[in-house]
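Presented below, as structure tokens, is a lone chain in the form predicted on its own.
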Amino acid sequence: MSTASSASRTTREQIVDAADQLFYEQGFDSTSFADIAATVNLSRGNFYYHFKTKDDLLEAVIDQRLRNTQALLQQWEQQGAQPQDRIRCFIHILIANQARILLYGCPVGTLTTELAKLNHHALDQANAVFTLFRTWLRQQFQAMGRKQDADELAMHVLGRSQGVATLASAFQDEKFLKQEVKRLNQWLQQCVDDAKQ
């Protein structure tokens, strides 16, 4: 690989990373081209060599969205010993992210609600965040023994997480965050124990 191609690549990814961020906290349709060239400190022509309008730059960063949560949900394999030890790991995200959700809400919950606002064609290619964890927490609902149910259980976790993450937000209340995680566990293991029975 040439120096050039590295720089570009690196050049490439610093873009994606600044756009990422600036849609989150400040919303894809409120970001300009200008603000995230401002962020990496490029040029116009620099930025527009490396994507031609907002809506690639929206697909080169969704698809780094699923890179990453990829990686998360791997990481989260090798964390947990147990199914209801790995669901834990994605309750605990709210803790772990806590200043952002209270500051901008869910970055995943966030950019899907504004691209359905705007009619977006690229609603359902951010979705894709959404089902691959519903598609990961109803494996581990199943591998629990809740294979009946597991869907649902799996939709359960992932709409109450998206609830508490919007309205800490709105009333930026960390103390209901926590209690909202406690709770949360606390349902887990319910489901653990029935699964028992």
Second form
Number of protein chains: 2
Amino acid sequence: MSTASSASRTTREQIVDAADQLFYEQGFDSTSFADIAATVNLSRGNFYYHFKTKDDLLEAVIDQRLRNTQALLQQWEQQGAQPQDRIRCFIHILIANQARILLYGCPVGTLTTELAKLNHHALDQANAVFTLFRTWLRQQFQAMGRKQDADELAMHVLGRSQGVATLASAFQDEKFLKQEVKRLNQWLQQCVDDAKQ
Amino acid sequence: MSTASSASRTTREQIVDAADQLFYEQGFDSTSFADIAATVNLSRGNFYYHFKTKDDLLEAVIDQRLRNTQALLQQWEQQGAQPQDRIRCFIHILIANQARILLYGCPVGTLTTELAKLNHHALDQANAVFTLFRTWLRQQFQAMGRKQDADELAMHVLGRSQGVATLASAFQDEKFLKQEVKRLNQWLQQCVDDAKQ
DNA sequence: GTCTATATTAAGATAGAC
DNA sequence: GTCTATCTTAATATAGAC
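Having seen the form predicted on its own, could you give me the form predicted together with the DNA?
Next comes the full complex, and the chain you just saw is listed first.
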């Protein structure tokens, strides 16, 4: 079996990647093994050699999302000189991922919402992706000097982003998305100015 | 067949009510006819006398939601003396429906998100509920004197509410919900003050 | 590690008696 | 208008050959 550092991905990795994308585009429940098998050119039967159940596959997908999110946050940590610059990196994902957000909403929010309705045991694991963003954002606001209300501000930014993704997707409204990103950046600048006093 | 004004609801009305609630709690796709039939004490077979397909039932549910929303907006129109008071009625549904929002999120946002992923033809109809709120909110901001950016403000309020519902549900966080309602009301007051100048 | 064939289950939908 | 019984389909999951 090849390692993660190998040039070509293992079948297992291909399955997880395909599932990750399809769960985002079609939802977890309505994505069948047949859909995934077709994407990676694999027979349905062979599927179960890699994952015993669909829930096992979901866990692998969420684990991958958790790792990818942590890598992304570390990257932003390098990119932004000031904490407010790093928070702007977060806000900017709405622009960077605009096309997919308009079509499928936020990958984190839509999955947690679906799993909550399905009463699925993997819900806590899916919510952990939100917690990664929340904790990271809180650290940035703390670094900005907002010790008292850093978590409240983190949740505010996270919530605003969720709302933008949901409505932009519902109305297929790129202009709204850009307007709200501008508003969020203005709000953030106000935070910076307030902290300076 | 009894009329809508009859004291006891028709079987059809009972089915729509049960489906309305279950689609909200469990999602449209994962709610089966068996679930609904059990709720209204009806056999699965008899179901098809009232609705030919599950999609027909969905359309009836959304139609009911559209009518209920219009009635709600008319009610708020009466309740609030000033347009800002009426907008506060809208913001206040986050508090009034808090328990259900914490468990199941926003009924409008979660349905449109699900139908978008299912590529369901009833998506436009479901989005029309959003449009009812949007148009009504826009009218209130126009009445406040914000002729130029009334629609942008309406979308902003709608988006903020969506974000609050999504995150409050994910984190089961009543405190966050209340904080954000407070912030939203403060933001609205700022709008009122700006308009007076 | 991958394949084909098949078992199992659940859900949407129909037929026909009452 | 409601019932029971049944059809059909699709999806998860398994068995066993290669």
